[in-house]
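Next up is one chain by itself, shown in structure tokens, the form predicted on its own.
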Amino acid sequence: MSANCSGKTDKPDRLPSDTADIPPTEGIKYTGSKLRLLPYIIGEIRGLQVRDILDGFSGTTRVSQALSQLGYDVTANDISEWSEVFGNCYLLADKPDSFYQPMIDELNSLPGYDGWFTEHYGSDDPQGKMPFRLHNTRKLDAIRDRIDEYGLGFTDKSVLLTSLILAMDAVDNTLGHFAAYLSGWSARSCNTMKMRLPKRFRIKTANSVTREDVFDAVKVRHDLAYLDPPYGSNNEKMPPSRVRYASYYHIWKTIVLNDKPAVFGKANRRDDTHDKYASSVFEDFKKDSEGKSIAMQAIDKMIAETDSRYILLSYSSGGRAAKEELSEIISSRGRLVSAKEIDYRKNVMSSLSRTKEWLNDTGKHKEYLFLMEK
């Protein structure tokens, strides 16, 4: 491979120290990943008299994977197609590895060719500026078309698609999303993608996977709802459309659908990631005529309509949400059972005796967990 591949190295994920009893999970690089938050999420849920849990914004499904392995019946819900695929792979697919391995072996052996993905996302330009090297997009083109030819049901197909996404995620030339690409090739992008069996677990719980608007999903009764809405960036200089999850992960959607959509912009985003198609009320940084945050009103509505005894709400201090308004919502919609502040850099968690304490933090990026009882 080109010498341009030697310049960058990849930083591994750092986990909190208290992870001994946290089940292993699998996922892709993801801005909203709760990998490091898992010990704290599980710590809040343990001890509660709950059996079935809604993961309202399941993303890569790491939270759902962990909860299922711990014996909870889980509903993984997310509006993204690739999240639905992950959910089917890890929470529903129950065929043995021996069913999928021959197909994965065949897919890995396919010679690559120039197809739609290579045209739009492959390059060997020394400056990079594309998400993948040509040898990997050529493999992607051949493999993705072959998967459709197997004629599998959606759940079994999801295992292969998850394997393919994991393989491409391991050789990308990005910072973890596809709204912009690195200039110069990362070390991993020079490797050749190779599919492997996803690290599934024996399913012992009654799980379900849905792709619904969260306002519909929360109306179904659950003992507990874990809600982690996409707050978006608080960087006012960044256009809102560039921080939306639909634009961040558009390539995974295209791999799932294989629909070869119209694209636009330097990053060749899917046409349906334009603001007029892909806007999310939770990512809206605007305020209404009364000066109230539109995103906060959405969170208030979501909590009010959630049919669960308990709600565990995640909040990121780096989001566009208004802290004061969120504090008022938490106080008015139920009994606050606990409030936790997680500082990843110091690897510590603090209990907040009053919701108001978090309003006066130092401005450093922190995560918060609010456990409410309705």
Ligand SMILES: C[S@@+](CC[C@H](N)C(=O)[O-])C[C@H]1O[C@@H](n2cnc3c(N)ncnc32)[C@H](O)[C@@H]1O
Second form
Amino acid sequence: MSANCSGKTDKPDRLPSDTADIPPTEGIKYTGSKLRLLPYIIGEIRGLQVRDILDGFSGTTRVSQALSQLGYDVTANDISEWSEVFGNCYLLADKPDSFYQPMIDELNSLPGYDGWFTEHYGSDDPQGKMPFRLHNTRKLDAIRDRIDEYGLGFTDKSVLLTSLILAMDAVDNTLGHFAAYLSGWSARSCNTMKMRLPKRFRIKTANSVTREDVFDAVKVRHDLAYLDPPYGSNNEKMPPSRVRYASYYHIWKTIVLNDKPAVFGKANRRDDTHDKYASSVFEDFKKDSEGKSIAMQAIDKMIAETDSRYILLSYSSGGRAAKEELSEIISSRGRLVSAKEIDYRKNVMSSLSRTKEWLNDTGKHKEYLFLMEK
Ligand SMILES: C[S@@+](CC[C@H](N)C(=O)[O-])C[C@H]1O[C@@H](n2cnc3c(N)ncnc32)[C@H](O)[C@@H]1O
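Having seen the form predicted on its own, could you give me the form predicted in complex with the named molecule?
Then the entire complex follows, led off by the chain already shown.
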């Protein structure tokens, strides 16, 4: 949604109405975030004899945050640096708010300056086409450098970085990712970014946070593995390199690392999101010589190698995954306990008595949850 600075406000992130007993979670705008699916994911897990859970592609960590609050020991794993930071903030940091608040107050009071972020991501041009207004990138430059000067350990630093990322996410000029920026300025981009204490909860469970390739993470034994892999984009016009998670959210990685990388293209993406570097195998929708999709073979291998009694697999109809192949994988790698189809726009869930049922469905906004027992 784009508007001038005097224009209307952007839509808030809304929860569906039946989530009263779902613990509150926090996160950035994220393609594939399972915020709206939390009631269904939790509904599948409740009632199973499970205590510790791997969230193998944790992204925003919303699923991990909810599960930890419900009493499960959670391992949040994702390949991305900023997800590791969020995991540390919500699942591991156990100092009281009073430890972080004075630093957040000081960071909010810093006068901004023109640094690396302002040079690459700030503008006041009426045309927009940049992710942030200058007054916000100037603050970002000053705050990010000051955070390093505190010399904190990684977990405490993660609380401040999470706060900073949430503050910048609230004033961006995008449609939810950083592969392209809006013309003109969204209403929210005109606001002044402000860091706030992340809404952490009291940690009562034994959590861990890892930043591993999922193929390593699934080898560790858990009672249940929740697996929500990327399924690519159904936007055929987009080259795959543009729609990878690393390309979409490059800016959060740069804020975490503060490494001032070489950038390229109109969106000033980090050089390490370039086509010349290998993407996640789950985002590779090429076929091999036998006509099988490389991504589907990766899902097959992942499920085969998962050392957990239960696997809860997410699938979204918005992706390019071949349904037939996925159906075969599910039925050949274990016992299907349940298959659920969710139309979260309508807040409707139905059980599929046989996996095959979903193959003929052409609905565009369906989410599926497959619970398997190995
Ligand atoms: C669909 S999103 C997960 C969303 C998450 N469940 C949530 O609610 O926010 C897929 C995630 O997979 C991660 N990813 C991609 N390839 C990976 C790999 N090989 N190992 C671990 N994580 C990977 C991406 O960084 C991305 O966060």
